[in-house]
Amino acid sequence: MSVSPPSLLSATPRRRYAIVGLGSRRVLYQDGIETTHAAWAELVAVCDANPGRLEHARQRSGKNGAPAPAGYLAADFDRMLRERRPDVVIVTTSDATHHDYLIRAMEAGCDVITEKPMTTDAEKCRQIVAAQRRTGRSCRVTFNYRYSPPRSQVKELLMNGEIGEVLSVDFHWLLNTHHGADYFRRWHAQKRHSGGLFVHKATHHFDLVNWWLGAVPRAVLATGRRSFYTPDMARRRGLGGPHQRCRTCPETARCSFFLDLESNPLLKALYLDHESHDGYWRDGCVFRPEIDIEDTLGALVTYDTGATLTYSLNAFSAWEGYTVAFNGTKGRLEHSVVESVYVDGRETVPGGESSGGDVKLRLVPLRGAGYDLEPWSAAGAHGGGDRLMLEDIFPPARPTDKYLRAADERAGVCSVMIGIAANHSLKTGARVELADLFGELPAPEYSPVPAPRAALPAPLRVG
């Protein structure tokens, strides 16, 4: 990546950042601000409902060789904005609360950056979009998956028209029982906090397809249920439970899902050491009855171009990764990844330094023999995507990105509304028009790919 000359950087004032929500994901942004991008960014405040995590974040600044930012409890968020006057607020709180902090920060004159999903329901989506239009502030959603080199390579191939006009996509995502189970231990296991995996996890995948196709989703028909992480499955696995949490479970020696917070330095420092402040358990039993999110999901999505997406998500697979195939008027593009993600924050994701052949790309012309392509790669977490995304966020002068990987509130709406509509379809069993929930979706700025000359007929309604 090219950067500005030192003379220009020294003359550029550092942008002032605040982070609200101090769980494990904020470490990416805090370290980026205080180390790699310290020449043009400074962390002036951190904010959280838990005073223990506030102090943990401030201590991390010392380890980064940076001055400790001011700490504020969540109840003092508006005071933080007044006193510290950040240029940008980064929101990494639980999903259902994103909208509140985003709106208040924009109304205070700040630009905002939010972790995905942007929010969890249609009304909150409308509120965020209205606040952005009212204030004119920048609202960015951090879809790091776009930046992973093999996924950018897929975008390049589609932009170049290698398979012509894309008519359909088959996309299947698998979470293994290390990563997948972790969504059932913590706050994500309740839809009122996360929107379920259709919203919290699949928003990444829906955004990828939206961006790959350069298209806007129109309708969703979905299916799903909780079939593995259930009390009955605990008993079928020979356990006497379910119980409440791993730390007090009498069957830790027999349960392969046991998570030992005490032996995990990061999870212990972030959560176990500070339970007394808010009573939050990071190690809930994955089989407890009060879980209300699904672990097996499927959706059929229709786009404004007439293209269709067939999607599935399984959270208890024997291996982790995905397969995606694009069917076009000139051929087929196939892409697959086998990856492994661990719950302690240390990740190994193919596409990085040791992909080991786990990333595959194959082009199959409509006429002629198919052939394999060498996948692009980069070092770092999420297949290099995190590092590349931060390089696109913090430096004051950034090169033009022909793939338009930076996402704003429009892309946030288009991705999360697929999951929101899918949740409605789960309840009703019917196909859901996204416009019926949100209104006309705002079209994001996408790099163009060859589109069908005319939209295909709408699929036949059933029932």
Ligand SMILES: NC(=O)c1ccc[n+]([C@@H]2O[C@H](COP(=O)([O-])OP(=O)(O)OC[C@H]3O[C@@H](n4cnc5c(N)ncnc54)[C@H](O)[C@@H]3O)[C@@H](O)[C@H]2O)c1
Second form
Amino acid sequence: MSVSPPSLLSATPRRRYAIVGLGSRRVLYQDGIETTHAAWAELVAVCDANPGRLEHARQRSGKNGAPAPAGYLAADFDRMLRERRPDVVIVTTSDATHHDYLIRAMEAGCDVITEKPMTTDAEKCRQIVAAQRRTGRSCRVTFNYRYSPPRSQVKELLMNGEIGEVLSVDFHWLLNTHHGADYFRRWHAQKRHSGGLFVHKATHHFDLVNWWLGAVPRAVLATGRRSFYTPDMARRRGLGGPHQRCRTCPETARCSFFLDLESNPLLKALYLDHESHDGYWRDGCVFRPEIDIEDTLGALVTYDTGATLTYSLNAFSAWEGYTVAFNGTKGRLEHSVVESVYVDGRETVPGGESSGGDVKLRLVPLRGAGYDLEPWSAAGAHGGGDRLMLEDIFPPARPTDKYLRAADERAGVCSVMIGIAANHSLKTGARVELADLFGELPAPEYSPVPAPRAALPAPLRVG
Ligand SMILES: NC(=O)c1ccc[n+]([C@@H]2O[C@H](COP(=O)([O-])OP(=O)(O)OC[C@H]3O[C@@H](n4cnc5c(N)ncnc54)[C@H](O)[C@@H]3O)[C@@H](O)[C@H]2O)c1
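We have the form predicted on its own; now please give the form predicted in complex with this ligand.
Okay, now the whole complex, with that chain kicking things off.
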């Protein structure tokens, strides 16, 4: 995909953007608007609960060579919409707060773009879908994983029917103890903020499978527990802890999970320097007792097509990446990636997408010899996916995407509801029908018959 040249677009007024939630993920959008896409986009306002990060974002505009956007504290979000009149609001706050800003922005006449997961529970999902249908505004969910070239290549192969009808999928995601541990340091470690890894992290993976198959999930049976990031594991590793946080920990020299905020300019400028405003610690002890999310997860998902997904997520693996295999009526498609990981500005793991050779694609027909395929590739974060996604968001003239990678709230619901239902299944031990929590799921844009975006979801069958 290529961005249209500015000459074609000189008469097009720039779209006015506001961003709410000014942590690390915001930087991707701010830099995209203020640099690569400045010909057709401008950042007119930024908003955050933390005045320090608000100022950090405004100063970054100067480094980008752009005028500083107007800054608003969270309590003034509605005033920001009135005064700055953005066309689009980008929501990059913590997960459980997305719905509030999405709904208020759509009600004020703005289009919205939200980071994944769209939200964290079924009721918030319903509220977002209802607001979209009431207002008719565009609600986009940024599933950047779809844009990673080898994952688009998998879509291409499946669309072309290379292995026939997909009957089952085996998908196993591994987070190593650099990246995986990071979900246990801050707000992600509490389900009330993140929905746990079934929602916060697996929303990417469930969306990929939904989109790859072009299918709508129906039911989930899940298992999971916190087995590694526990107080007991700290002791088994020879520590006297757990303690509260790395900054005040008496055992930093002996703990391989020590995160030094002071010596990392990025983390210091974004978090440490502003924690007096809100008590947001970026370096909570990964073994502390109050963590309530799982690190070891498994799920069986069934689809409207009859296909099944066997899924696992482990957050303490020796390497980072994934394996996925599709079993079809004409053969099997296998794909695996060993990823590089960026957590604190220094950490990487050996290998990784950037080093090449760690992305594999293999097609095995039912009859005849299997063969390896040359993986598609691109440079940049998240396997090149972030850059390609921005090129699909900001320019006014975009080529038609045959993979339909631009996702809206329907795909947001379908992915996040698997994780929400999985959390219910963890509590009850029972298989959970997604419709019992949400009502009939809206078939996303990639489905054979996408749901019209006019009808409200059916009433709940259970509370
Ligand atoms: N697609 C991806 O690959 C990807 C990667 C990282 C993060 N994310 C998502 O991006 C979002 C932000 O993640 P992050 O890592 O930047 O988190 P972060 O904690 O660094 O930043 C969140 C920001 O939101 C602010 N905030 C929190 N609650 C708020 C509220 N109610 N009102 C206003 N501001 C509030 C915080 O002060 C902070 O500045 C999350 O939803 C996360 O899941 C997606």
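Positions refer to the first chain, counted from 1. Bear in mind that the values here come from a model prediction, so they are computed numbers and not experimental data. In this text, the rigid core denotes the largest set of C-alpha atoms whose superposition between the two forms falls within 1.5 Å.
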property	result
Threshold 2 Å Cα movement between these two forms at S447, rigid core reference	yes
